[in-house]
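Take a look at this one chain, the form predicted on its own, written out in structure tokens.
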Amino acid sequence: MAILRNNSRQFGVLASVGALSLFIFAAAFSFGQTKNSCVDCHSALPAPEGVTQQMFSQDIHAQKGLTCVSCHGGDASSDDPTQAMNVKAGWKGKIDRKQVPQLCGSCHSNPAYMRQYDPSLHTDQLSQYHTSIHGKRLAAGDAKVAVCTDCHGVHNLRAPSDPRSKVNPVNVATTCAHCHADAAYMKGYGIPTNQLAQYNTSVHHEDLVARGDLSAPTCTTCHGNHGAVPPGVDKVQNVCATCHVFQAQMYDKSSHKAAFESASLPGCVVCHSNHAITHPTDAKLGTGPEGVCMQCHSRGDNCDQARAEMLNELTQLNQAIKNADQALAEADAAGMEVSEARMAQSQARDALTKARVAIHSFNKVLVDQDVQAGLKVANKDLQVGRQAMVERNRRRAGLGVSLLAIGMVLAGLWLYIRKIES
């Protein structure tokens, strides 16, 4: 009795100690809240005004602590407009487009007071945008060029990583199409307006978006964000050599570097095109519809015997490939082990790749090195399947012997049974 006691006594305690936490936490929870009149008002207003307290809370600026004075200046503490929205105050109301620039960089360049929110954010931003088509036109009077609220947002932002974010890399495309691919607004840029068209038929975007490779290309992969210029017709190779390095340097033992340059080409756009770009295969070696070197070649002269000798070279490995893979799955099928010749295919698979990436320093001997050492390979693999079938056969046949050796056997013994009983 005594012990439930003392237990009732304690828990009384406890309770009592834990309602007055809750008061004194609830209590300066209501006091450390801030008052912002500024969402009192505007989330009452239409659109683009109207900024409701849950579009902002789940701002980014929100997030870190920010708030509508932050950018806006004023006192949000007030509900008196003359003082919320006084100039003495710091108000600066609408922020002019040509302002936004130096506004967001007021902070995002500033390396001190950035690192207390996310030491690896870069700092450079604003200086980069100056260097861009779109701070450069900016600075000349041009206020339809993008800004960053134009690709980032204005009361809603979210980090990159948010697949809600206009800047994650699955919709970069669609925040950049947001003018480009608009021909009213782009009239007089004398930019095409099919990029995205263009882009959504390409292997890049599969890749992001059909497959959620987040490391394939997009607009800002190519083109920059923040520097954002259109790369160098004549040094496109070496924006597309930032991921696809071996191709590069291939393309730099080339004929074709040379004459490109030469001749003011651009690159790989040449064989591949740039927004359209489409997954590559042989047939652009050739003469049909896919074909690229009959765009400039000649039929017969050397260029076009070297592409069609490739052509050949690429196709006799990829049907040695596949006749291989077809004579190991057949063995594999009928149980016999062939485990470590189908994993050596892959290695055939692998210097296929490396002969198809030699392509571009149109160079035969390099190509040819590659097949040869694939061909061996498949060829190899191509001989272990059929000994493996051969093997199945013949151990078919000296199983159907003995079965019937032991059938013999067996009608003799039955025979003899009968013989003994008669």
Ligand code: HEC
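If you superpose the two forms and keep the largest set of C-alpha atoms that fall within 1.5 Å, you have the rigid core. Bear in mind the structure is a predicted one, so any value in this text is a computation, not a measurement. Numbering follows the first chain given and starts at 1. Compared with the form predicted in complex with the ligand:
Once you line up the core between the two forms, the Cα of A197 stays within less than 2 Å of where it was.
Taking 2 Å as the criterion, L382 counts as shifted between the two forms: its C-alpha moves by at least this amount when the rigid core is aligned. In a rigid-core overlay of the protein, K322 has its C-alpha displaced by at least 2 Å between the two forms.
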Second form
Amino acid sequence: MAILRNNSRQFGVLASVGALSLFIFAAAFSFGQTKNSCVDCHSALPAPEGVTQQMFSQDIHAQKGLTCVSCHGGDASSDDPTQAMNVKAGWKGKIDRKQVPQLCGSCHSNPAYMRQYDPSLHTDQLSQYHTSIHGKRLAAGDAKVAVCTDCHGVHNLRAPSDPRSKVNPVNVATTCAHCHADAAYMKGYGIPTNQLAQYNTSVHHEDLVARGDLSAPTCTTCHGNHGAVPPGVDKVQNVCATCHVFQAQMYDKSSHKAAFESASLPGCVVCHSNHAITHPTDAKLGTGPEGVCMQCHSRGDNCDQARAEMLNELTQLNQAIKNADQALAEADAAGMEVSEARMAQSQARDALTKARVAIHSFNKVLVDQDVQAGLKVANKDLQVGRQAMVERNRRRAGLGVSLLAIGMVLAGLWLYIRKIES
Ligand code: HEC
Ligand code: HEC
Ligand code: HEC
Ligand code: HEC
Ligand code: HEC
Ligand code: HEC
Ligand code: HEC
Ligand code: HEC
Ligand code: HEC
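Since the structure above is the form predicted on its own, I would like to see how the form predicted in complex with the ligand looks, so please show that one next.
Okay, now the whole complex, with that chain kicking things off.
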């Protein structure tokens, strides 16, 4: 222990000395680097040439000590534009859209270089990008697709963890929609431009934006960021399954899986859609407008009968839980002690949740198991609630009889006193 403590003290001293020299070094370094004629001159220029110090200081690259020259080349020590922006000094001029991935990749695909800054940072963005529809089309000469700067921005580019970053989870959808929701821009590709509009109605968007739950998916969670391709039909389940594990396990064992695969149907998406996924209710199992089963099954066939039975079971359990809740609430309001049964109700609710997951087996026996377990609890709780009210009524009646008896005694006494007085 003594050695350990001694060591940690030594380490503390060393760390302070290290931090101090690092500070002096950094200060000296930044003084030595003060001359940046590019930003001095460009700060005063109008758009699009205007790049101010204030804007660039927000950029992760500036914060890590990189300068204009790191990307554009040139001689930042000269105030003479013909010197500063001279191809002989390595000046590259404006980076053409088609050259952007190559430029960014020149550092970001170099593990030895990137390791000096952050060893945990991936260095596969460019190679991934080449596999995406964006990358493939760019390679084929289509400059309208997304390049690195369309998603990340430029000159005030921030780390994805920064809430102001264009690729922070809460901003991704708008970033993609900049092109994908622009019908004029996307004209000619023959793909829909409603992804954002639909996604904005989804339970995923609501969970992410309204509730701030970063575990809910945005565009890139399902499509990938650098390897952006739509998940192929056979891959969709895998995407949904990374989060909805139990439904996927049930679905995988169901006869729907093989049947859908052989018909090239996109699994979960058949019943839930891809972008406009909403909170499902039991009506999804029904035959009304929200129902999803009748698009393939016909009224009265075996599958339809199984569907009707499963729906009936869910409805029954749902109603049983409501009845028990009501009876217990009444008893509670009447001052009866039913807290144990009220707690037990959560087991019935859990059973209902499990039964709704078990729907994905499309096997009425499995659904029945969960429903029966829930019914047992809910019906018992209903009895507890009703029993409590019977007990309360009995006590009330008892109280009434006692009050009557007391009243009669008092009346007798009064009569007796009057009799004595007279
Ligand atoms: C004294 C002012 C001045 C200095 C110093 C200067 N620039 Fe410029 N720069 C300009 C002006 C003005 C333009 C726009 C007119 C033009 O294209 O020549 C420009 C254009 C550019 C462009 C866009 C070129 C294009 O084709 O649209 C880039 C990129 C650029 N500068 C980068 C730099 C870098 C990097 C440095 C430092 C090494 C630098 N500039 C230094 C004034 C300056
Ligand atoms: C991380 C790399 C990077 C750094 C650092 C960087 N730029 Fe750029 N710059 C680019 C790219 C890429 C483009 C092309 C823009 C696009 O694709 O939208 C560009 C475009 C420009 C343009 C042309 C704008 C236009 O639309 O005509 C100017 C001017 C410019 N940069 C100046 C600067 C100045 C000045 C600095 C330093 C303050 C700087 N850049 C730092 C990557 C960089
Ligand atoms: C001259 C080398 C260089 C070039 C060129 C370059 N970067 Fe960087 N980039 C870096 C360094 C160094 C960091 C800081 C890494 C760290 O410590 O987080 C960085 C950080 C980033 C980050 C934040 C990573 C994180 O999570 O912290 C993003 C995003 C990024 N760069 C995107 C780009 C894009 C897009 C381009 C092209 C327009 C580009 N970079 C060009 C060197 C470069
Ligand atoms: C279609 C949009 C899109 C394009 C194009 C794109 N990125 Fe990204 N990038 C993202 C998103 C979204 C994230 C955030 C990832 C996350 O948080 O999981 C990201 C993250 C990053 C990071 C942080 C480290 C990491 O891998 O998570 C770097 C560095 C980066 N991108 C560099 C690049 C470079 C270099 C290019 C061009 C070759 C590029 N990006 C093209 C959307 C894009
Ligand atoms: C600069 C505009 C632009 C931005 C920003 C952009 N895209 Fe794209 N994207 C395109 C274009 C153009 C295509 C080509 C359409 C095609 O080939 O069907 C495309 C194709 C795609 C495809 C393949 C569609 C198909 O089935 O053909 C997907 C998936 C995709 N983008 C997702 C995204 C995601 C996710 C984001 C945001 C992280 C994003 N895109 C950002 C322009 C953009
Ligand atoms: C929950 C997962 C998920 C989310 C979130 C998601 N997508 Fe998709 N997306 C899919 C699936 C699944 C497909 C269809 C794939 C297929 O049928 O091959 C698809 C298809 C696409 C296509 C191809 C054209 C089309 O509409 O069929 C584009 C482009 C696209 N999505 C962009 C986006 C954008 C932009 C966002 C964010 C606003 C987004 N997606 C959010 C799963 C998702
Ligand atoms: C990155 C994780 C993730 C992915 C991928 C994902 N989801 Fe979700 N999903 C969530 C979260 C988080 C919620 C909201 C919390 C909840 O209600 O479970 C949610 C909610 C839902 C709901 C509503 C649940 C309810 O009780 O209201 C459905 C249905 C759904 N997702 C289906 C899908 C489908 C289908 C896919 C694939 C196309 C998918 N999800 C992909 C995380 C994910
Ligand atoms: C054949 C249609 C169908 C398919 C395929 C399907 N579901 Fe469902 N899903 C439903 C129905 C019906 C409900 C509503 C159950 C209820 O509330 O009564 C539901 C409910 C859900 C819920 C809400 C939570 C719950 O369990 O009540 C989630 C999450 C979900 N499904 C995810 C998935 C995922 C992930 C897949 C793919 C692995 C999938 N579903 C495939 C029909 C389907
Ligand atoms: C896209 C078409 C499609 C949809 C939608 C669909 N099914 Fe099916 N279903 C099939 C096919 C195909 C089979 C397998 C062949 C068969 O048995 O008819 C099947 C089989 C079944 C089976 C028999 C399972 C077994 O193991 O014997 C049941 C039960 C069933 N479906 C119920 C449902 C319910 C409930 C829904 C709605 C939530 C639904 N299906 C939605 C196409 C569909």
